[in-house]
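Just the one chain here, the form predicted on its own, laid out as structure tokens.
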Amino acid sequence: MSALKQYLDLYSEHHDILDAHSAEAINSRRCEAFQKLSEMTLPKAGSENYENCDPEGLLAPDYGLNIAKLDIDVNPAASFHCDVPRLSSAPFMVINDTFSCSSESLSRLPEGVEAGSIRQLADENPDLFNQYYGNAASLDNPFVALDTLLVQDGFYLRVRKGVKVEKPLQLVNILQNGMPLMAVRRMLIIIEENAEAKLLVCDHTQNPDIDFLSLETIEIFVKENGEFDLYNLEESTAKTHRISSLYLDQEKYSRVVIDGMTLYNGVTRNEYFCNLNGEEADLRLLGMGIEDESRSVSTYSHISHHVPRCKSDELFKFSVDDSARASFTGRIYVAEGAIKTEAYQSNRNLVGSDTARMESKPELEIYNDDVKCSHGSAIGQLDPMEMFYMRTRGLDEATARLLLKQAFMSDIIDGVRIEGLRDRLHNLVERRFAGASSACASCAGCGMKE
């Protein structure tokens, strides 16, 4: 039986329960997703754009889904102690696949900012919901189609026209259950004209002994002259699988930074589909992964320049040790007529053992001549001359390696435009390379508090 069939059967047998615990506007999309999935076969591991990703293997295990929304005992404080200064002090949370927050979190939102349950948005403002939901993410992507079929809730953020949010907002995704669980989430972010906001998303898993799968689809719409930063920090467990598909729609003069950082994980698949649809749109897409033991991360990006005079700058870095695996496939597409495009892509990687594996495939697809585009990839080990230099300064080999690995990741961290978070990340990456068993989840007690 294919991995998809178990979910198609689940929907066929229990769609009434799914619908009862969601919103009509969300439920109305399920039939089309079901039809799409019924006609699909999952890509094979090792096929184009899935060089280090096995969709069948990710979705095949018999995870439970809490479609009846039974109460699960979760203590957010057990996994989350964030000390990053200058963040909004009351974060929003998605616990497994259900939005949760305190009245304090809502009361702290500035005027003109809406945040909350995507299910509630679909119930209370279906016109706005239907204007955006599913209009960027493609059902031709099997992960998106499966998410659309099974999702019941998630998180949405709307920043109204002209509103500039001074303090970064924070969303914490928590996985917790006593048995294997699949959490299906959705995120919808709308940044209207001349609006600005920053969002930090932290992924945590509470129970390291349980198998989890996090399946999420993120849709981001940034209107004319809007500005938005999204920072995603993954700190899960070796038994946590994550599939994240992000879709970005930028209009003219918009400015966006997306920075995805994997510190701890099991198996991760991150996808980025970015469309620059308005002239003078600017995108910076960054990412990093620190992989050791038998962890794995697969990254796919597709940046499309559809109109003239847009700029994208893309940088991904990975450190792979032991028997870990990592891969990067990135495509920049420049449409006919998209003159004066500037598009830069770079993937640089450290491989620290004979059994670790890194695959990299940067691509350019350009249909006009009046552009500035480049792409490059490098896979190697720490520079022996740099190691020698540091050893001659009295450092032992372990310390020299630690410092060089930290320095290797610095430009990914320095791309973060939240000073307090940037400082924290330098510390967390240092602890990760030093072999700490956890980082962000225990940061309140590790001497980093200001």
Given for the second form:
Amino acid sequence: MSALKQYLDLYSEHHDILDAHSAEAINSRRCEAFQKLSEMTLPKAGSENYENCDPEGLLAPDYGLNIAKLDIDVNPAASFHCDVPRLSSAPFMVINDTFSCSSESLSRLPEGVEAGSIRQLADENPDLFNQYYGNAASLDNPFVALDTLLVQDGFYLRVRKGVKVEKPLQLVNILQNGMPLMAVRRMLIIIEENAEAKLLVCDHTQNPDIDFLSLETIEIFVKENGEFDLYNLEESTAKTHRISSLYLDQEKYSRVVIDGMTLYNGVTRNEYFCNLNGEEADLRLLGMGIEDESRSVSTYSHISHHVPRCKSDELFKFSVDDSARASFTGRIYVAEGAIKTEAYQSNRNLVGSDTARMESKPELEIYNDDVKCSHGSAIGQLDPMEMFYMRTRGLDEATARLLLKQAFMSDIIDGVRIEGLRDRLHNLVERRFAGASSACASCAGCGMKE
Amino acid sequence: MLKVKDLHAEINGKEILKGINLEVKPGEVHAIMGPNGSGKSTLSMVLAGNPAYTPTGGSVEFYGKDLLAMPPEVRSHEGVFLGFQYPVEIPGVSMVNFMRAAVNAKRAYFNQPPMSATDFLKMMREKRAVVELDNKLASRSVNEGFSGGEKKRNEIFQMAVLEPKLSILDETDSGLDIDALRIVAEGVNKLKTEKNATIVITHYQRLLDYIKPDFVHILYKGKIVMTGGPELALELEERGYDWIKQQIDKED
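So that was the form predicted on its own. Now I'd like the form predicted together with its partner chain, please.
Let us now look at the entire complex, which starts with that chain.
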């Protein structure tokens, strides 16, 4: 029996409850998603584009959903404190599957910036909502279809034409519950013409002993000459399962940085679908994963150059130790007529034990001649000559290894364009490789709170 | 200080050192010369403890201790320094963090507390002056993007910071123009005391114009085949290595 059945049954039996706790514009999309899912079979574990990913396995457990929005006794806002310098003062929060309205964060928004609950947006401005919701993400993707079927709330951000938001914004997604829980969320980001913003998204899990599944679809629209940075930091637990599908639509002259960093996790599936739809759009897609014990991360990226003169620069790095697993599948598609395309892809990986596994699969599909494209993939160990050099200067093997691993990730962190965050990340990565345990409740364990 | 007796060593199953004998006392400068492939760099790697090389016979004593039994970092703490022929680039590790880790590792070995940030920066400033190393390089990644001359100066800078008892300088002159060579050699001379010693490995007599050796050894086919004073280096410069090769090969 397909793992999807339990969700289809849930919808058939309880769609009235789902609908009652969401907005009409969100509810109206469920029917099509239901149709799609009913006709769909989930991709097999390890099949094409699902390397190191088992959709059935991820979705099979009955985590339980809180579709009736029963109050979960949490007040993380009271205990949560993040002091990365130069961030806007109060973070937005999504607790499990629901935007947690902090009037403080909403009232302090700069002019021309709208942010808040996506459910509220769907209620109050359905025209705007409908213009974007589901327009980038595809229901042919089973994870998107399932998200669309079950989602009730999430986060939205809109930066109006010409507005340049100086201080980076922050969203904190928190998983917190006393028993297993599946949290379905949605994120919609609209950066209008000539607007600029940066968003840091931190994903935390509060209860290390509880099984969680987070299912999230992110849609980002960056209009002409818009600029947007998204830094997504996962600091969850070994029992957290995460499926994140990100869709990006870029128009001409837009500039985007997406940086997905997996610091602590359980089982993670990250998908990036990036569409360069307007000429001279520029994308930098970065990511890293530090995997040890039996953690696992599966990464899929698909960058499409539909028009001439766009540039994409992709770099993913993974470090796998113990019996951890990681995979990177990266496709670059250059359409016919997309001349003067520049597309670079690099995936470099460190494998630190005989039982750790790394899979890397670069795919280039190019339909015209006048392009500059490159891809490189490397899987290896720490350089023995670098190790020896450091040891001749008195560093023991463990310290040398720690410094080299940190160094290995440094270009991912240096791609972060928020100065205070960059320093913190260097520190976090150092602590991570040094073996600090996660214990990330309220960020207390990750060094962001001091 | 250093007593090398009948040292044999191999890499990947191939024997390179075939019975080295060498004694170095405090205050001495030894030059080791020899044609390509004679085992000069192998000797430096074995003395510094590169795990890729396996000592297969003989012994090395350093102040009475078994040097070969020590891991490379302990050899460093005990006072052995290797200046690399090809200094290794380590992208992502800044010079200043690297040196702080090195200094504090040594202090920890001798049960001393880590050096304060102020003292450390003061020391870095002083030691940089020894080889006129640009301050900008301190914030850069170790050797990354350094010119050939900067890399070699950086080696001597690290030597100045670590204050070794025995410095082994492997072809420190290679790839240097005449000005850089002078700066590097002057750096080495400034660091010389009655208590420390230097082994200079080189192809050419040129470096020995600046760093005056007390002894010159000629390494050929994994053995020291001839030892003399500074005049031996001059003779080599004039006559090349062929006469020695012929002489030794005839004996074989």
